[in-house]
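Below sits a lone chain in structure tokens, taken as the form predicted on its own.
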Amino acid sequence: MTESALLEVRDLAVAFRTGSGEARAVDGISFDVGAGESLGLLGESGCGKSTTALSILQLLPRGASRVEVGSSIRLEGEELLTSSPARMREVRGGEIGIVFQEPMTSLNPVLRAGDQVAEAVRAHSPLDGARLRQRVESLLEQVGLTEPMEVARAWPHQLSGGMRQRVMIAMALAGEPRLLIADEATSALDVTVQAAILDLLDDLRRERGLALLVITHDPAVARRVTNRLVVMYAGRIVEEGETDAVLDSPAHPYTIGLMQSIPDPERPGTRLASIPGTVPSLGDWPPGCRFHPRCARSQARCSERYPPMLDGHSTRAACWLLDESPS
């Protein structure tokens, strides 16, 4: 573990039970998140990003999933995978908060917004009565809601998408966590509201010294709020490095394809590049490099052996194109 790491994930492998046996959704990934740092997990849907986040908090469905032996998830040196249910209830919200993708389905539609924030506060503190109401109001103010008590009295359906997401962030902050996971937290919002929520998350990170783990399929989101970036494909890490380096000078053909598929406002009318094919189905990973069936630069060995992480110009990537030894 690096000296400043708050969260350390090592060799994480997660399998789901299917009708034809077990299938790995996450296959031996490792990364660190430092205190006060913002790390992004970037990739298409089905690459294992959300499964990774749910594994950290032990929120995967019991009986249908399994974190494999040899996996390790440590929070300041404490192994979470062997923690008791009681300890994990303390960790969830108290030390690691999470903001999910769609606040309308994450919030309880039959409870007022303030009651839901209050419930999150009571889970990690003994406050009640006037002190509890003051704490709820303070949290709603901290996430940029200018009329907090009016919001607290509102039902979720009476709030806009951005307001609902701010309530979700207030709930995630209620236990004063040290790490906040944002799992596609802005993908259901329009562009203007998305930018405001991302700025809020970045402000909270800097003001509170929070660590952020940002899960996204959008490189623009990653660029706005992350310092380092991990690119995932088919359950594995394919590239990692400083965010600007990964996005401006990608080494892996998958990351290159992602960046080439983004519209360029300075070249209107230009036909967008696209990555052919789709992410392979869970448990149907191809042999060798899992991206090789979609890769225009695939070599013979790409279908035979999975490449190790190799040093590129400014990032590290799992690609044989970076290997200078004879094939």
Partner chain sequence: MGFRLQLVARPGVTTLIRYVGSRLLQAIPLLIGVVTLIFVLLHLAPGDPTSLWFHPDIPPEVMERMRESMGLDLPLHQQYLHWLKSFFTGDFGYSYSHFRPVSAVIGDALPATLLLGGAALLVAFGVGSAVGAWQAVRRGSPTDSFLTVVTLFLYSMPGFWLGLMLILAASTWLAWLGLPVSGMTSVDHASLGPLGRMSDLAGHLVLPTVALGLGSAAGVARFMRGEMLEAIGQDYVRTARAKGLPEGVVIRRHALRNALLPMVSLLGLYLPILFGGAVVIEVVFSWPGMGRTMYDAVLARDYPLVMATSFLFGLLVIAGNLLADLLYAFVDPRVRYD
Contents of the next structure:
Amino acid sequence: MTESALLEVRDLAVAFRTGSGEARAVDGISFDVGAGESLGLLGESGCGKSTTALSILQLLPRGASRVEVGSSIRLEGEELLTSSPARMREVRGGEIGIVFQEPMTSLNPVLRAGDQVAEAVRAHSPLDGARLRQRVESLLEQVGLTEPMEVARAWPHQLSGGMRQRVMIAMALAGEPRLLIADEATSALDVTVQAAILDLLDDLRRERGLALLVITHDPAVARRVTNRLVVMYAGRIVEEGETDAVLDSPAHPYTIGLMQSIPDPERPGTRLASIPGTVPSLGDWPPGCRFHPRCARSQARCSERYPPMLDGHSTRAACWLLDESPS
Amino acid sequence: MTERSGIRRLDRVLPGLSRVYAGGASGAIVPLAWVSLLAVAAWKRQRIAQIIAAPEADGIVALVTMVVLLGITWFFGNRSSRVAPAEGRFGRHRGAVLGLGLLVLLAGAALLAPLLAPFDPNAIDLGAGRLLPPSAAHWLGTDELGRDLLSRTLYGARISLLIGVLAVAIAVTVGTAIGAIAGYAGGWLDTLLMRTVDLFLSLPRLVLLITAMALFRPSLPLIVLLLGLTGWMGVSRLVRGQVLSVREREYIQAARALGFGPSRILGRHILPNVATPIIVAATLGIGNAILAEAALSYLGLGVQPPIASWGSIIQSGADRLTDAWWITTFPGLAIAFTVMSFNLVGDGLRDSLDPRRGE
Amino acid sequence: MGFRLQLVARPGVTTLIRYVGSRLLQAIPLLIGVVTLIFVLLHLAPGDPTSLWFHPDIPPEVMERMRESMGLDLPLHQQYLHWLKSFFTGDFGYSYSHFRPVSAVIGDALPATLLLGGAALLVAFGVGSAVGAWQAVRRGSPTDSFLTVVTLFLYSMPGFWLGLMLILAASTWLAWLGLPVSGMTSVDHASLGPLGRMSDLAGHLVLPTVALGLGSAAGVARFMRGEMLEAIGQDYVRTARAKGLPEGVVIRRHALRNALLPMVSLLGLYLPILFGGAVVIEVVFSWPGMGRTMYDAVLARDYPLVMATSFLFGLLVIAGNLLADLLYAFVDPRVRYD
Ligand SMILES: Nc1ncnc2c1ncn2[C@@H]1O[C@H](COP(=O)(O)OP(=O)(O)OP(=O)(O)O)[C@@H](O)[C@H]1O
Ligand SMILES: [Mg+2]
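Output the form predicted together with its partner chain next; the form predicted on its own has already been displayed.
Let us now look at the entire complex, which starts with that chain.
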């Protein structure tokens, strides 16, 4: 990674104010998204995926959260964490678009779908009147809505989940961003709709070179649309590498367990090997490697020091098992 | 440090006093009660001696109240100060603690009025004592008949609180009964009762009260009854909702299978579940009842002379606003702060029961 | 923004009419209920209802005619039907304190009450929602805390007492404002030009409106603050920010619009409070409306007028609720018309 990537996240740490003080939901993660690349962010519920996505656009709830000093988020070398509110408004939608997890609540119920898309267009270009309408129409067409004018006139509650998510994507594309963050954009949809939306995202990347940051808890989604994959556990990155390598020959015991807990369609009936124990809750992180209490192969030093990212067979993982040097 | 240990030692005589250091609701109230009760006893020792020497009904009531209040404080002081989670959330609600403190003071003042009041509230002085502005002798001034307004306002607190509490007691009883009947019976009876709720909600309460007062002769019991009969709708909706949701749950069906009657099911399974929202509604309801009573008394359709109610004191000063502003001003402030205390406590209770709404 | 003009999603006119019709039908049992309630009160009152109509000034033959016209010589159930009929035909009988038909007295008083009630409603919801929304946007600031205390106090305070305090202020240290503290018009009202009359009326309206509306405004503000806080936390507000919209637009177009919707249903709650309050406020300010008329009728034992005014207050609330429901269906696209 010698040349500068489109998005560089370094040592990102985000703390939430909770009932008893502060707790870090994201604790020092780093990754890059190259131009035109599709990076996946995989992890179980609560591991800090959405927090990561929201902190890139500074959309975290004010007052309740804080990005820690020392974090850095750079867009083509420009530091976003210290840029002005006006610049951030340009970035939002104009450079980085985002599609959220919840299609049912992410659209304003009292504005027509078309108006909400038009609003996103207007935020980044001075189009008006008929030209604005054309642009909205073509955006809705691009995201695979066959009757764009009908959809534009509809209220959100009149649209199905898949249609709403397409409207959300049209909105996110309205400012012609170079990076699209899809935060579990398909989790709430049924399988066929999910596949169609994923194909749409993939097409957008191929045709326009739109970089993607695909956040998901589903390895199948990651395999379908991402080139590289980052696996998160309890606010930390545990493994990263080429998507196929991470999914097929993982090095970290957590990733291995995660892959084993997926039912294999070719061998129905085999027992799922799920990981014992539960994900520690926010602020309850164990010392050392956060996975060690649930890890069958944990050693003494696992509970003492957090492992650095180490080279494995075909991926990099934060696990002492990969450490060649004597402990 | 030494100060603290001194107070800790005092704890043996006045249990709970050292809780000032704990902070929060349960921390403040016991010490506040000790200090104010003892201060009153010390300050009014002559009056107390006088009552003991020559007992009269009003004075005895006040003395008994004093003893009872001291006993209650002692009891709560000795009780463990550990708080339940909801209570803790209430305790952290600063406004609610303030409201509760104000209510304790107010209720104490109302009950101890015979001790606290510097004058007989009905003692008339048509000579030089008329329409005196606030002074050292008459803190809140005197009215047209030379009666001391502080004393009248203190006694007025008894009337307002009594009316508010009793009216809401009636409202809760009626509301619970109607809600339970509607929820259990279902069908046309339910529809009829719920339409009745709509009906009572669409006639302005004051209009209904004024109409009724015009037809009947105003009296204290009648006011209480009518305030109760115009304030039950919220509770009945709460109870009905709970009955409907609990009715179909399994354990009720099990209870029914065991042959328990509706009243037992109501007492065991339904009321405990709605008790807290009912308490919230009742707390806010007392404030509303006090406001309605004040308006009625202001119109001369409420409490009749010689009983002093805050609303009727305001009325007595309304036509001499500019030359005796104190007659209207102070009772109005008393109403506002009383109702505010009830609203603070009600809001605090609601927030502590529903964490989503908490600040 | 272009799409609002060519709507197809709105229901057709017939659906709308059918919806209005069905809501109107639902109001009728309520109105019957109001009349019934008054009837029951009247018959529960001590003494024969006929004695209630008695007034020393009425000649016996008029009394007799009155009894017949109200059907008070009939059996109870027929009396009740008679009673219902007279209310629905608007024949409220004769007012003995005004020496005129009740309907004429009410015809004079109703506009004054509608004016005062309307102005107070405007203050309550206009000022109330603005203050509440402002507080929510600046949540936790010193101004927010200050306004929280102020609104709580205003909400807890008796409106009639506020009225008296306003009169006190307007006649002492605010006397230079020259605000009238009584009645609806000045003595020289008739001699003024059209503009002068308007400003005369507006001047008289100020204090009663504040006295009647401020407490409700505080209640509305307390509610609005919560609604707005909730709206600001919604996903679609985050979406709006993610588009790169300026904060002002995010708050106004996205949060505020949604927070205002529940205000419409709050109307139903505040109408009875406002009209009930109007009775006392009209007495405080000698405002020649229905409340004042009702109060005078109570003192004069003019029962036909008392009954008619309380019925009309019920009618106003029911009609207001109906309007609020229709308004809600109109402003919230999610409401289905069935
Ligand atoms: N506003 C907030 N205040 C306090 N804690 C929060 C807040 N938002 C998120 N958290 C906590 O931060 C942690 C990470 O949350 P996040 O939403 O980033 O998880 P996620 O990986 O996106 O999970 P999911 O798959 O459920 O979306 C969780 O423990 C969550 O409870
Ligand atoms: Mg998430």
